[in-house]
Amino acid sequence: MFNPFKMFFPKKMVGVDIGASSVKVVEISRWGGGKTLENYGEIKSDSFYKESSDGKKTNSEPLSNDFISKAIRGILDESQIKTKSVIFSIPDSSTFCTSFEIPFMTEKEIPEAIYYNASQYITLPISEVTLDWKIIPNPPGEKKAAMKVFLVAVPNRIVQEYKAMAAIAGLKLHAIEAEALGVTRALIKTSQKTVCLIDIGVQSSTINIIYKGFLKSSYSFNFNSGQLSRIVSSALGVDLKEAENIKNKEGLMHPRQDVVKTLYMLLDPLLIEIESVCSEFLYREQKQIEEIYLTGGTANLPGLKEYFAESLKKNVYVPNCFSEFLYPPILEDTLRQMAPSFSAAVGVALGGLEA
């Protein structure tokens, strides 16, 4: 039905992201063919917690959805962001994520198939999860060839977690989507590359392929950027704040060898996983990596690029999540910093400005 206020108003969205280090919140629209960053907000999980007795912060016990909510509302109330619908980011630690080919059929009984085929790949009980998924399309020609699937499945007392969380933060729940899948459409957009994309966080790292701007697989591993601030902080005597401070301005350019000798050594199992999956993909789809693309809080970090494109001979990319947004001309160079961080939170939301 024609809607003549679409005409005169954008259409808005919230997105957030509850992270190992921090809460991310973004607001964007769409009006026509254009995306606005509306506003933006995030709070440090450092912050949450109170000092213990000998002054030192502990973050040994999870936070309540209520903590969580609360943060996030104090995250919209500082950045006034008005608008409440708002989609989730679930972390792929909270996913499973697997891909598998169903025969050609008709839209009405492509669920059935999926329940049916999921049942062999999903450890826990169908009935204790939720599952989404989307078909990957065969290429022009195949019309008629087997389907693939990209499926996620996630939990459903997680799902209700966050159903909490939206409604104690006075938001309307729109969705809640995989961060793989948020992630990808903030980054690939319209490239029909076969792309690796690493997402490198706090407490995990996911690899995931993508071909021709679609999924096609998601792996996630143990290797986590906390690993790196504690090896900087025990090399250099500091706390783990400063560790971090030092990480993130010097990384692999750090002036002291041992230093840069240490992180490789800790970067270079990740290096390890990336090729055996890039590998895995060429054996069973023929089709080589041809880009490299990196995001989380430590995409940025100094030398980390240049390394990865020298170790896997390929051209590595640290892309820009709102590169296609109009936004005020002053934040550019702190949105192009940030920017890693913001991925998963500006996925999600560009999803619900698509639906």
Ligand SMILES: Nc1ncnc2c1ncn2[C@@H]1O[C@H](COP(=O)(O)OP(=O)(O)OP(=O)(O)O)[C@@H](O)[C@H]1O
Second form
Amino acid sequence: MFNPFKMFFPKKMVGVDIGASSVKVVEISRWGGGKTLENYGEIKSDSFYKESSDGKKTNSEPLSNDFISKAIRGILDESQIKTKSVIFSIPDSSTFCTSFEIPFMTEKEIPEAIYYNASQYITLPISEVTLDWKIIPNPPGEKKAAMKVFLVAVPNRIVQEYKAMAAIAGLKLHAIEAEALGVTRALIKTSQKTVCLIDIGVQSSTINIIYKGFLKSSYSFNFNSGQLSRIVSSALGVDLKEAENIKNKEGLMHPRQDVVKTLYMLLDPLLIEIESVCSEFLYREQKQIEEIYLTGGTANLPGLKEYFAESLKKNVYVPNCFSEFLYPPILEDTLRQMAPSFSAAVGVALGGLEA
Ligand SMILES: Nc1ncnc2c1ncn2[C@@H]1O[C@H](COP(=O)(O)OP(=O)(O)OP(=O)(O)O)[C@@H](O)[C@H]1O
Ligand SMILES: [Mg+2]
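The form predicted in complex with the ligand, contrasted with the form predicted alone above:
Full assembly next; the chain just shown is listed first.
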């Protein structure tokens, strides 16, 4: 039914991304064709950990969901976010993504065909997972060709955990969504180019291939950016906190060549993974990757974009997930800095505002 109020009252949504280094929360709204960043907040994980008896912070113990929920509540209160509807981004390590084809069929027939096919790809029993999928549209001339499906499976146990976390944080769970789908929505604005989008995480990283605006494949592996600070710390003999500051400020432009060389050595396995995913895509689909996008906080590492561009011989960008939002101009620089860390939270929230 046509609801005139929808045109005047913006619809709002909260997006939450529980990352290894911090929890990010955004509140966004949509009105007509525009989007507004209403509020945002972040709490670093190391501030969660209690100091142990020797005064050092320890992060060997995983945080309880109860604790994370309370942290989310804290961010909501501090940022004065009143919206209750929330979408959580599910880390790629907790989801299983695959793609396959099904014969052309009507919309009604699709779910059964997907459930039937899914059991061939997913190691867990189908009764123990929740499935989410996207159908990649066929080109106009091939409307009745086989349908390409991008499938995400999340163990039911994880879905339950997120439901419980939302409840403790005083939120209403609107949906959960795989991080890879979230970052794709947040960052891919054009469907013209074939893009390789790399989300560099603190614990693991994901290489996504986006073709004509749709996520075609998503591959996670254990490149962790936490090692970059550790190597700077041991090379310079400074503590981890200081090493992290130096790494973030100087990165690959650090005056000491030995430091830069060790950073290159740590980054090279990531480049090898990217090259192999891109050539596998070329082999399978006969499509060259045209552009490389980097996201995740480490995308801001000074000199990284240039190093990747030179090594991969492609244009490399660090897209800004806030670029199409309205926000107070004074936040411009802050948001540009924060953007790579917030892609997942922004992307999943945007999904909740789509018509
Ligand atoms: N300017 C910078 N240069 C390099 N690294 C940076 C910079 N700013 C932040 N980082 C790094 O980004 C990382 C945090 O990124 P992000 O917030 O995307 O991680 P996360 O979402 O918590 O991790 P994960 O996705 O693995 O759960 C930290 O390791 C931090 O050191
Ligand atoms: Mg992350």
